[in-house]
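Consider the single chain below, provided in structure tokens and representing the form predicted alone.
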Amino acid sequence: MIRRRFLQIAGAPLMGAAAGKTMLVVAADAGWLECAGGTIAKMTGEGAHAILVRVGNDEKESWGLTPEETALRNRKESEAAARLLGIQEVISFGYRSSELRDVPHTTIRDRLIFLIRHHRPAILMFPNPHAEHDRNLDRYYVGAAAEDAWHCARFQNFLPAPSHGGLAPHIVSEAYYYSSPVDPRRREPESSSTFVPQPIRVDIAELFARKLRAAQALRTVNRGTAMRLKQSLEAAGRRLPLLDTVNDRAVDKLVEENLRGLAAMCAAGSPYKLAEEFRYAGIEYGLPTKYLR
């Protein structure tokens, strides 16, 4: 195997300037802020029009609600941390979260389209379907429906009728596939870089502040992980102390310290203090070398 350079990006305009051009951040569940939400603030802050496609409508996570308290008030929670990134538009389509492997791969995929040739982004932000050790299956149904799209956008005979339309096939350029950094080959780079997306590191030190505003106020779903370890801690016979009084203020504290501990996770070996993780397909991606000369 070819082992190539990791690539870093720090101040620097990501890719070619973000200014001026539309991204499309599909999400499975609140994660995707967790994942990428420096580089989102990143991006909007050079200038991208961002738009955010919630796929899942994060029922399960609440402590003490029903699951229709808990997916409207997650709804307005993402919409309010959006708006702190620098996010324009958040599009929900609703499908009760930990059931989408129910809703036909199909029909995730066709409305991911729509969104492609109608708003025709020119980056694509969608969870890694490929990543090992992630036990959340709505990111891989959502991550595989969203890299066909990408894939399928550009052909007029998926999904004719919109194209007939006036909807014209689309090649979005640039794909940035997110994951949490726990699977222990996420660096491995691969063989071609023509034909894989490659792994690349984001600088998000001056945005971490930002980010971690815009996850504090997923209050809802803060709460419940909240919970959800103190139950768990217990039945261990352990202790957090942190924990000891779930308030606004514990929970607040619990957020910043595993955003922290990922972006500093994410950031080992690189010159970088806190970093995001990235497999990056850029304009290039999938052109054959002697087509590049």
The other form holds:
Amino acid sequence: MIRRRFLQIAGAPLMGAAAGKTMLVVAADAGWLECAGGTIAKMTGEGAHAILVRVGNDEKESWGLTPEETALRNRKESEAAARLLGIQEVISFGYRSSELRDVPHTTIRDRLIFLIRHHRPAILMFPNPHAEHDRNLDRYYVGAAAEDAWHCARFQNFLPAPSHGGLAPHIVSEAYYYSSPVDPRRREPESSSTFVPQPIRVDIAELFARKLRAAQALRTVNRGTAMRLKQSLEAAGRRLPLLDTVNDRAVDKLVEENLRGLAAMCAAGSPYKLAEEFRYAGIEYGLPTKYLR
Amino acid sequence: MRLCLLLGIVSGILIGQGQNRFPLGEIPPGKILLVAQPHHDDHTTDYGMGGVIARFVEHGYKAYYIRASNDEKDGANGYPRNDIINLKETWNGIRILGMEDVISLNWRNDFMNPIPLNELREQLIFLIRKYRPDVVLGHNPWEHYQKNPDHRNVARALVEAYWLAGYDTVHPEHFKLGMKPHAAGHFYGKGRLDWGLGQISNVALELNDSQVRKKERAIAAHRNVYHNPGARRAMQARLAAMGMHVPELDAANDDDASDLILHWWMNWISRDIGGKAGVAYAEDLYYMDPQYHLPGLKAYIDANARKAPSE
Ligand SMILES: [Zn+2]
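Counterpart to the form predicted alone, namely the form predicted together with its partner chain:
Following is the full complex, with the preceding chain placed first.
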């Protein structure tokens, strides 16, 4: 494989300031927060109006609870976490998590086009459907639908019925593709910054405490993660002393270690200590740099 | 699937040169290996994992093979006979590798794009809960330019089944049969290095002579697709067109020629990957360990996990 030189774009100068903008955050599952929570908090802190769209209902992510109870708790806890990040509204589509392969791509896409046209965001965040080696394929299905919606919301011939109700086409000028940093090739530059989102890092050091509080509010998901981790370590004859007793304090500590580890991974090779990383499509995405000069 | 063997052997010498070296992996502790692939011959094939399966078995694992399709398109005998012959030859192949059983799911061969993938996934979840593997081995769902819908979809269903089988919120009806959730610890995915950007492997598993021999014999067991009348003459003609001649083929009949070429091919690919890992023979894979999905906790777990006290 040809190893191209790692192109690192410092985040801040390229990204538009968020004050006064509307942003729509599309989520497949509760994983949106650990990928993008710090950046969302930064933008809402600058004055952005943020809306979270939960496509999946997170009904599987718990320990010892029924899917129905799990979905209800995760909805409430996602709303609480969103509030802590300054998100003003949470819209839950309620599709069954890990069953999204059964939902037509165009169904999810068209519901997202509806919301893009209604809320008219300047910023769209969604799971990166081009990221590899994330075993949670809901992120791929939702990311692909959101990317398609971003593109199609601008064309008048999509959603003809609501168009008659006043939903005009809308162009979202900035897109952030987020993903869990499991893809070994996630930072490799693509051929061109025109029509290809480029890797960026966002410094979240000042927002880390807020992101952590929000992540800790996802109590049902976090307890499931802690119990499954304990189980998988035990299967390999290992134990984490922290998880000898899985109580709220231990789970909160595990969440903190996870977020610190992720933020350090995302910051590696950048001037930042704690970061989040994205593929970003801003003005250069549609307008080649040579014309900007 | 059927290979373009000759072109592969000739051009394969050039493919992959300059690849990064692979780190060598070890066989993880465990007892059960579950291999799920779409087709009769995918336990081995050119890019395959027959050597790795043989190594797991020699290490003490019991190994099971899930054939997701019915292989009706592979061969020249019509759909039903191809299905029957290919299943029989799957048995012949997996026995050579030392595997225990073939579970045939019989989805229609090469028609797996429009199938309800969650139904296939449910079958795989059920089998993971039944066999309780320590290691799941299949195709890498992120392989680039994979044109075969069966490979794409079995890979996608398997990578989700591998973790969802551990969730008690997923298909709780299975528990009526006395099954319990089971999270398989280790996932290995296979892909080809020579398609598009190819498979980016993160580990190579070394093979010994015996494992490479088993791999060579396992693929040759699939006579229905790999033994063709006129194989020797066709191959010699193509070699001659490139100004080449392989003396070993002169005295061979068609069956022997097909076998020879399969053996050379399996031996070459094992040596080629071995060379990239600094050993004589190897196969390369994409490996996900039990905590792969929690990259943020890797450093913390490495620093703080202790050996559990034995009971
Ligand atoms: Zn195949």
